[in-house]
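One chain comes next, on its own, written as structure tokens: the form predicted on its own.
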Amino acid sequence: MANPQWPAVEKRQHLGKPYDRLDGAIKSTGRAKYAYDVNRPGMLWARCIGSPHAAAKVVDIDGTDALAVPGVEGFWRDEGVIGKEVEYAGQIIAAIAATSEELAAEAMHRVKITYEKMEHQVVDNDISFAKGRPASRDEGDVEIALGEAATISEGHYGIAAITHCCLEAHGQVAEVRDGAMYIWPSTQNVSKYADGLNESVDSPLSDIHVDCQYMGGGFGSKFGHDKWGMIGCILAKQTGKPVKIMLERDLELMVAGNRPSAFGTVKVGLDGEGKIHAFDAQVWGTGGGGGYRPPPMPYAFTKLPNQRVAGSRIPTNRGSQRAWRAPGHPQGCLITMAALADAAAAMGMDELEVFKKNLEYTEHPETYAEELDIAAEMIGYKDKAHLRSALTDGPVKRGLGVSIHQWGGMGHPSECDVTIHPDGSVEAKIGSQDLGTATRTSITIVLAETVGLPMDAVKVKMGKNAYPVSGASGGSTTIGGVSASTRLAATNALNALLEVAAPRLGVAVDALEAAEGTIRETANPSNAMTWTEACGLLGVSPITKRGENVAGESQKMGLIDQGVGGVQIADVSVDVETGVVTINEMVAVQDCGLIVNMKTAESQVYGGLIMGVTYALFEECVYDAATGRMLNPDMEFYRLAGLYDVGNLKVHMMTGPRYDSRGVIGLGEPPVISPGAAISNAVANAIGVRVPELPLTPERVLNALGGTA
């Protein structure tokens, strides 16, 4: 009888192998249909209208003139905002639906909106704007510990707010057909996308059908249907025609979520051996008009004996924060790692050695110790020691920077149905989504592994809310959730087949296994029948069994786990005449438990490094203090890293019994946490002064060198 626990290494046919994405060809040839590619007969195009003011009272919204334009067939206005205040520039208050995209764009300018402008606040890096009582935590006696420290270092650090800047904008196509609503959205939450939407559009939840086969990025910003999703459905019902509503890039960057800023002053005390004796931090930032949770600090070194952290919120007239790949962790990592590196420099010690000396204060000391050694070897840390000085000849200085990070990654609730057909075909149905991280491929690997068939002999159906419920792709929970539910469902279905095959092979059910396309006796592989022959015994009735991932139960079985550690080291060059930072090389060493697909696991880490280089050097939401508007809501001035910018990247995945035995752990978010800290530390190491805030633009580098940072 099949056991749901993961097979031993020597028995694995697919797990951990480097497989290409199954949808790679269809994506690269343009055949994959994203939300924007869906075009329904008679479809209308919708455009949203946002407030031009960061703070204003809406007196009236009049769409009469717009509706008079031939081809304009739908109009929506936010009744709830009339007589009330808008809270940020871009806040959506009306929408137009027309027979073409161009006509909708023209007609939106004919909507008459009357405002009473008000005072706004967009500054987020000045603690004097903080509101409310700071959230604080105090452990040990920081004042006494600082007094006893051999070296005290104090510095200011910060990281600007950035947007998600998804390549595929937020939006959907909605169509009413036979009284039911059909939606093709860009979402990272297929199973629950319709929740709440049914009430907004007055449709039974059972009549809302969601289909998302491909999506172009979400990073935490596409969990719900959002205001524009509701608007699109309302306009579809209002006009009786399909409606496509995809945000324009400027609205996308202003209203579809941001990663909140974080700024802080940190005082670190080291004893004579380089051990951290005290950590004292004050942190502040903004998540827009909504709430703000200060980043986790001290980051990674959570067990420090004497620590004090106070966090404050600055309310601003900006679009609200949303989860952004590892919420809060890149900010906390930067501030903590930069403060520790500066303390090491103040003491005249190497930051790598200081990190090693203090690993006992982390959750994963053994893992970090092993990873630090591997990363140092990969980048040639000792060999490059002679380059790490601001005193080298010429304007280009070179340095190394280190960072460590942590994450949870426990799999989310997930259900999966696996069907074995009498003709031998096998399929899984699961209501999950593929963000582009090869979830479809990973589910296929688990399914094929479990039933002992080649990858091309099984099929995975996903991306519809008609399939068994699976959780949203957030918190790096998808791979654990879908792996466990698929493994359990496939095991249940296989055992039902083994019960049918056992009498024919003359052995007990628990003596059989599925392997290499056969059903065979485990102790006597020659006593076997082909998979197709075994399935033929089913007659005309297929087997369908469900598997459900329940975190605690799956963890006990060794299918999934949580808690990983990672290390990254950056090698950079800095031109002190121009302030330009160049990434020479970055290495990443990452633990994620049992690896389902080695190739795409490594790809996740490469992607995290690239995304990290982007926010470390380029990304920043720039707001005009006078108008409260975002000055760079476009792809020209909101710059992302290109191929030339990322340097030579190297990835090492931690494998072996110590790691594999833990089961599958989410990997999506950890790799993006450390790049900002590692690069910032490398720049400080190269030029001898700290550039206090990210992104590390040439202007900020030159200001730091000139003492005006």
Contents of the next structure:
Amino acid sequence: MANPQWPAVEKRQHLGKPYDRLDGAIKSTGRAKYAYDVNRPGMLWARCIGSPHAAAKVVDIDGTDALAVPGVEGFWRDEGVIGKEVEYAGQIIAAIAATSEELAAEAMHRVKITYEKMEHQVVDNDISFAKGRPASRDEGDVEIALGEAATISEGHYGIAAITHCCLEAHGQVAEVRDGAMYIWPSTQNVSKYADGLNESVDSPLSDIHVDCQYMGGGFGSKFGHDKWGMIGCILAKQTGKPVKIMLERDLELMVAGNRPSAFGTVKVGLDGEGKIHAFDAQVWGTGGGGGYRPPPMPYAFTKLPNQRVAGSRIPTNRGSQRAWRAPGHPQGCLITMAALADAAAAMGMDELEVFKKNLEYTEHPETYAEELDIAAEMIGYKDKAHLRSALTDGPVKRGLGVSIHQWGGMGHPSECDVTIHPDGSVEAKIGSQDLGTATRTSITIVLAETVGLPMDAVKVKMGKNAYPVSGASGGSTTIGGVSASTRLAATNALNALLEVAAPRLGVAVDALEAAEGTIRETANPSNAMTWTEACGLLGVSPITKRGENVAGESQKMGLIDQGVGGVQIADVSVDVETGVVTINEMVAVQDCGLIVNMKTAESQVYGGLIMGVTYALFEECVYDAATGRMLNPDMEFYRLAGLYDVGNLKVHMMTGPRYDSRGVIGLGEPPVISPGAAISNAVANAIGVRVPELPLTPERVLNALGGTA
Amino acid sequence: MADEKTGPDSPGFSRRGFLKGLGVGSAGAAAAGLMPGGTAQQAAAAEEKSALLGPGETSITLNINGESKKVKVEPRVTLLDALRNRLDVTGAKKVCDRGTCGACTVLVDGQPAYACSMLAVEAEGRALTTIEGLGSPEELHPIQAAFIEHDAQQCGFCTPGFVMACAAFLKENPNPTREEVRRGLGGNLCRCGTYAGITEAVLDAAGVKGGA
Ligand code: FES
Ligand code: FES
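The block above covers the form predicted on its own; next, return the form predicted in complex with its partner chain.
Following is the full complex, with the preceding chain placed first.
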């Protein structure tokens, strides 16, 4: 009888090995069809029309002239906004569909919209714009603790709002056929994409078929069908033709989500030994017009004895925030780690030493201690480190910066069906999605491992809402969820097969295992039959069994867990004459429990580092206070790092019984949390002063050097 | 505005020159020759021809991966839109649509070019290679095999453009140093963060393991 626990390390055939992603060839040869690539016969192209004003009353939306253009076949307007107010520039209030993309782009300008302009507010870094009562937390006695501290340092820190900038814009193709709706979206949430659409398009959910095999990036911004998804379905229904609706790049950057900004002042008190005695912070920022959750602080050092944090919301006429890879964490991490490093420098101590001294206040002291030593070794910390007071010679200064981070990563609810066919083929069906995290490959590894077959002997079908419901891919919850549900489903199916095989092998079900393409007696492997022979015993009836991940139960079984720690160290050069920051090297040491696929796990960490370099050095949604508009909704001025910008990167994954025995834990978020903090600390170490806000543009660096930051 | 009558020998600011300017994503990309070269005659022919076209649709023949394809386009239609929207050749991706990201990279007479920044009518008479013509899942081009081996792709949306740029780069620089790879592939952007894998893949495909 197979049990669902993960096999012992020495018995594993596939788990933890470095496998190539299974869709690698399809993607690298351009054969993968993304939502943007779906072309249907007779398809129309839709264009969304966004408000040019950040705040205005919409008096009327008139599509008559647009509809009169030959080739324009569909028009939609937001009835709910007429007579009401738009809340940010780019807010989508109308759309048209036409027979070609060029025509749609041209005819959208014929839609007449009348506005009455109103006052807007887009400034987010000035606390005087804050509204409502600050959310605050107060533990211990901060005032007394500050009075007792040997060293007190105080600083201002901040991190601009950034956007997701998925390379595949948000959108979908929708088609009505035989009374049912077929949708090919770019989504992080296949199983639930259609939720709510049924009301908008008046079809039962069971008649809405969602299919997403490949998607070009989401990072937390593609959980729902969104307004444009609904518009696309409405236009498809209205025109009776398939409709492709993909956001143009400017709307994509303005309205499809952003990571809220965070600014703050922090006072840190250290005792004579470098132990953190007091942490006092005030933070603020914007998530657009909606809610704003202040970042978690003090970050990672959550258990500081005397801590006080007040967070305020600045409502702005900007597009609403969405989850952005590790929501809140990069902001909290930057502000906390920068403040602690500044306190260490004020005391004339090395920040790595101060971090190590205070690990007892974190949730993973042993993990961090181990990881910090490995990271320091990897980057050559001993030889390269210098105090902030002792700068390197010449106009190009060099420095190191350290940061630590944490994440949960518990597997989400997930269901999976595994079928064993009489011909020996095995197949899993699961309503999950592969965002580029190689989820498809990981599910295949778990399935093949469980039934004791080679990777190419099992098949995984995913990306459709017709398959068993699996959670949205966000918050590093997918790998735990799908690994557990697949493992449980495959174990259940295998046990049903073992029951059929047991009488033939003359032993009890409990004595059998599936391994190396056979069903065999565990204690006497020569008493065996091949997998195909065993499946042949099923006659004409395949076995299908379901597995369901219920987080608490899977955790008890040791299949999954939550709570990881990681550390990163950056080595940078800063030209003090031009203000240009160059990344020489970054190292990342990361824990994620049991590793399913070493190769793609490492890719996640490299990806996190690179996205981190991007937001540390370049990314910022720049808003114009006068017009209320985003000034850089394009890819020239909303700059992403290129290959040349990222420096040498090194990744080390924690392995061994201490980590492996915990089961599978998510990995997508953690590595993107620390880069901003590590790079900011490295720049401070290099030039001797803190550049308070990210991104670390030459202008900001020069201002800090000139004392005007 | 561009003077449509400006000839190839004139120092004037021609539309073609303007497009050429748009097509370059960074200094690194320029160094790697990211825009199609083309002879002066070709340029003159293209200008001559497009000056007589439009505004309605016109029928052109594009040579795509060695096959002639007839397609009707208005002169304003970009090569990228002609490929993706009219010929269902969707490997080249549309991301920025203005010559910044390289996701739409194809080869024009063997030189990498941003298909979003070139008109379809200009591509007539040129040999076009798209990702579909570089290799197939059954018969991978060495750079595609190296992308898989080094996991140089995550979501994969930037991948076709990157693969084309890498293939062209390797043709020009068969033995690149690590530094040359980093400088020469600045005309493509990836959001998922695959640059580490891409660098290794290019060095590996060039047979220069480790690089300089
Ligand atoms: S360069 Fe052509 S789509 Fe970005
Ligand atoms: S792999 Fe996703 S954008 Fe490059």
